[in-house]
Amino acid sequence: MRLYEYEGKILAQKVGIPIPAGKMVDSPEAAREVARDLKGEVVIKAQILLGGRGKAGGVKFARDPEEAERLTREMLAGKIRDRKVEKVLVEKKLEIIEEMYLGITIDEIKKRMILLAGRTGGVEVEAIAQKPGAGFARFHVDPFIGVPGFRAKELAKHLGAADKGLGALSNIVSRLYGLTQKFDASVAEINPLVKTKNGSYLAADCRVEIDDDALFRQKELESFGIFPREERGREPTELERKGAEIDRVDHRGVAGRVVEFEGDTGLIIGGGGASLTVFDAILKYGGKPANYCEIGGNPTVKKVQLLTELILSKPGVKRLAVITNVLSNTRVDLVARGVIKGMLNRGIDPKKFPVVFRVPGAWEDEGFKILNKYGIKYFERAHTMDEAAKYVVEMGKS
């Protein structure tokens, strides 16, 4: 889950990383008041979950509170990189004498966290870092040791720190790694990390991404006003919000990450790219998906039940397709029980409602016995997902 800049800075401040004075607002009038409190020039920064906002007009400077109000009104009324701006961060303008880069992420090859530090920061730093001689230092973190003090000082020296600044900057290096550990961040990036005229080091911008699979244990985030969400380029619908809540009911398995569409065929699908194949097959045979979602990783009966109830609660849903690839890590009988319980709780007779089940995998014989008992049409692994998709679309037409 990618955080907004202001949310990333909340976490940075919690672990002791200095940030500029400022506040997130969602109205022009509030921006004026914050600018007045900060005294002097301020920067107005659109809060969107995309990079490159500076070049797109998402960062503006205001000389006084009135200009801050005007610029905020313009931002909130428009879009930045096709994203609606709903809030902005108003911060005191810094007197910057140097910009640097400091980030930590996962090296997928080494399977370890990697710290990157460069004397260049700001726009297009990713492209600069790829060039030979760009001067970026890299350090793979041993998870059993972390970032030793001497290593943090080495990186601080690489960034040009000396004397009193050495301790301040090495602390930021250590604390950035601490942020990833405390909040299960897969990415924590300060770009730019700036040195100001008075010799202070501050996180002028902060990007943080939290591991989705660790959100269930990051309850502290909600006390900071940071709530789990999925980035779709728009606000989630009520159905999507409820789906996300279902997925958080239990950490076991995936069942509830829903994307809503204006269709009449409810989908409970899974198997990596197979879910997209099923979605396309439904469209190919003339069906109109009411949603997209995935199940897998052996979700509990309760999660599948709640997901089934949710999808069937959507107005206009006339049929239900429960179709996946062969799932070796998911019990078919548990999925079957969950679907049946969800239908019965909605007052739906499984024998009369158009529903097709094609979920081969572990414990499939037991699952098929349960489905047979309740009169649900099921396909075994000898039949393709495409066949099952075609069947459910035609079944709903009859």
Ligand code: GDP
Given for the second form:
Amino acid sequence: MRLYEYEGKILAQKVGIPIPAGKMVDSPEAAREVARDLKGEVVIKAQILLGGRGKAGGVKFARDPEEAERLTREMLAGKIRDRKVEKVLVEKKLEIIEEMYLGITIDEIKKRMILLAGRTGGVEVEAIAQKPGAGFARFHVDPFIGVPGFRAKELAKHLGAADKGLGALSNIVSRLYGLTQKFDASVAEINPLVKTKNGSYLAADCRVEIDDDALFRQKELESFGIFPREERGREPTELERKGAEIDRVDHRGVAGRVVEFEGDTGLIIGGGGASLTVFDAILKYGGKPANYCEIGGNPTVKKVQLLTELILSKPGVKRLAVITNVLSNTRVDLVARGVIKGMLNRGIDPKKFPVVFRVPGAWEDEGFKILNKYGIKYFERAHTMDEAAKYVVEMGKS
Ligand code: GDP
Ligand code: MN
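Could you switch over to the form predicted together with this ligand, since the one displayed so far is the form predicted alone?
Below, the chain from earlier opens the complete complex, with every other chain and molecule after it.
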């Protein structure tokens, strides 16, 4: 679960990482009050679950409370990086003299956490990191040892700290690792980690992701006002809402969880890794997925039929792929019936429309008989999902 910047900063503060003075608000009037209390210039930061706000107009500076109010009003009324802004963080503006990068995440290959420290951070960090000699120090953390003090100091030194700053900065390094351990964070990133004019170091931005599988034991988060939530990058589309509705009215089997894309190939697939394989295959042969739609767990004919109709109702869909890995508990004949009924209901002749079926499972012989009758090309389990995807894309091209 990705946290908002202000939530990440709450955790940073809990472990003793200095953060700018400020407060999260959800109204222009409240922003004005916070700005008044903070005195002087403030920064208004859109709280969305995406980075890159700086470049997208999501980080603005206000000279006085009136301007803070106006900028907050504008931000709350509009969108930043296509996301609605519901909250903003009002903070005292820092006098930044240096912007650095400090991040910790999981290295899935080494199966260890990796700490990254970069001398230059900020909004261009991705571009900087690509360049050779970008000066990023890396350190893999042994989970039984953690981040020893001398390592933290080395990294702080790498970031350019000296004298008194060395202690302050190495504390931030150790504490950021501490944050990941205490709160089961799979990502903890401070970008930029800044040095201010008076020589102090602070987390000007903070991105934290909590491991979803650890949320059950992270009850403490709720006492900070951080609650588990469903994450969706955007509002569901009409098609997605209808898909969820089809799934809701009948509890038998999974046939829903529709995600819509801008594509030409309707997909009825099995979910999980097999779906990703189908996606890749469709793309490889030149098609474009129009949706993601999971089926399994023996859905009824009606459910499959409604879902097929829904997917075929999307403008621009010119072919349909019904492809899954081997299903152990789903009757193939019922899926076949549902797909055919759905096509017929939309006035589509299965003999003429590019459609492929590759669903090995229970009662498949019955299923194949039905498909045969309606002239739908099917692949048995000896043929790969990839082959089926290729077939339908090429069929739709001609
Ligand atoms: P992001 O673009 O979503 O990562 O948002 P950040 O919180 O990292 O802000 C982007 C940039 O705004 C930072 O790299 C800073 O250059 C600048 N910025 C953010 N907060 C302050 C601040 O308090 N004072 C100053 N001078 N600049 C800030
Ligand atoms: Mn940032």
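Residue numbers count along the first chain shown, from 1. These numbers were taken from a predicted model, which means no experiment stands behind them. Only the largest set of C-alpha atoms that superpose within 1.5 Å between the two forms is called the rigid core.
Residue 91: CA moves less than 2 Å between the two forms after rigid-core fitting. The Cα shift for residue 316 between the two forms, taken after rigid core superposition, is 2 angstroms or larger. Once the rigid core is used as the reference frame, the Cα position of residue 192 differs between the two forms by less than 2 Å. Overlaying the rigid core between the two forms leaves the Cα of residue 330 displaced by 15.2 angstrom.
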